[in-house]
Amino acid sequence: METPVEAKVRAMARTRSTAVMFATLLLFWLMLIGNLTLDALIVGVLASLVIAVLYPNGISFFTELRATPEAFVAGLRYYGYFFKELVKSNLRLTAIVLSPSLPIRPGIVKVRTRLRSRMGRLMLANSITLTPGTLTVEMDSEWLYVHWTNVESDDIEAATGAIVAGFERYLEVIYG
């Protein structure tokens, strides 16, 4: 049986989650629409409110975010690392495509993540997918199944180190 204090804490957490989702949706709406006219603001507020109320358990970018200076610094480093990996992967894939022998060894590898938060895992899966040459095809708890254009190792630990470890280092600080 839930105590009144526990019920109040749970209700406050649900309200916070709904408010964060509302604010995030409204912010995205305002960035997409590009103006602050009254009618655009009213539509954005109504649409954001309806979505936030209908999907109270929806996942928001900020719901599991650790709001600490370390997380902010890790976020900046994460984006720097991501863009560096993006450029490297593009160059590596370009070399493969331009090579007459097309030196690829495609396959699906199983990798493990230490991330515990849903948002951290989602960010990891999306980062892998957005990096050319890799595509996250399934997430199952701590396991991710990744299509890798040029499989360097079938070993789970080696594949995890090559694909996951760099992103995970920063996402662990940001999301846990």
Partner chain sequence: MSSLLAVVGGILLVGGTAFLLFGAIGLVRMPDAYNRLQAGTKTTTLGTLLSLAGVACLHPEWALKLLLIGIFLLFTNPLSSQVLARAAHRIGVKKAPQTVVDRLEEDLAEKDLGARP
Given for the second form:
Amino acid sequence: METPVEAKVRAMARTRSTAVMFATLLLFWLMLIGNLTLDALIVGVLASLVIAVLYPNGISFFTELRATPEAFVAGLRYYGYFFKELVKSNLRLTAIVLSPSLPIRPGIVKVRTRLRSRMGRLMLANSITLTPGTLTVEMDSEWLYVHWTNVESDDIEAATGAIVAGFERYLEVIYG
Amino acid sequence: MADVLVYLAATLAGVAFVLALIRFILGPSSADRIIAFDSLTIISITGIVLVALAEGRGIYLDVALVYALLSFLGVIVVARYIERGF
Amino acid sequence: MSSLLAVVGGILLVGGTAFLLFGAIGLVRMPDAYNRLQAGTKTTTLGTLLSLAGVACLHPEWALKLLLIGIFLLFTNPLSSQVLARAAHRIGVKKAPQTVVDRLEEDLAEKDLGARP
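If the one shown is the form predicted on its own, what is the structure of the form predicted in complex with the partner chain?
Every component of the complex follows; first up is the chain already shown.
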């Protein structure tokens, strides 16, 4: 049996998750419509409300987000770092693809993450996929299996340092 | 000047589409074909946006958006299918 | 002013589609499914984002909708590649002969031995 306090905490978490889902869906709808007339707003609010109530376990950008100034700054720096890495990964891949000898040394390595939240882990896996030479293949709670076009080290600690640490630094502050 | 660049971009996207199509035809495994299909759909999204630009019709952007949505779902469904074979 | 923006947009477009082309070349040249997936994912993501940015420069009134397509692609593209990579590994798609290590296969083999008494 759960105590009344636990039940209250769980109900609050559920309400928060539904509210977050509703806000995300409404924002997406308004961007899609591109204007703010009354009837568009009414339809959007109704549709978002129905979906948010039907799917309380849904996941969105703002799920488990920490609404603090530090998280905001970390978010901006995260996107800066992310786009730098994305451009770097494309240039490196282009160099590999265009060189006649195709210099690759592929393999699947295992890394571990300190992140606990679902959204944090999702963002980490996505970021890994878009950065130089790495692609998330499988996730098993805190362990990630990553395909690497140029294996530098198959040691867990060293690979974690090379692949995960850069993003984890920011995501830890944003999502925890 | 900008027109020439747009035509050049359309040509590059077209060549990319043909190359991805070659991989789609060659295979050899079903996984290779879906990977090529995934790339093909994303190249097509650029293609649709370029068509919207050439025709000057914003409605095509909605087509691109819905296409992106459906191709994502399609790839997920096919991946689940080859994984479990149900 | 507006013609400068148009030229910048055109250059972004050509850069983006050039990345698409390199990705497609990688798709054809890479030796196994996982490396093809790597070539296919990264370049198409950046290539499409750059192309969308280029079109947004040429047609500023479309910027919001193009941004929406860009955000959507940025999140769904890596996700679909991950699902594909997992499916390929689970059905046992062959890896290239250059492959040096596969921790996932080792761990799965270990789990199988542990499950069987």
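Positions refer to the first chain, counted from 1. Think of the rigid core as the biggest set of C-alphas that the two forms share within 1.5 Å after superposition. Here the structure is a predicted model, which means the values were calculated and not measured.
Relative to the superposed core, Ala165 undergoes a Cα shift smaller than 2 Å between these two forms. The Cα shift for Ala40 between these two forms, taken after rigid core superposition, is 2 angstroms or larger.
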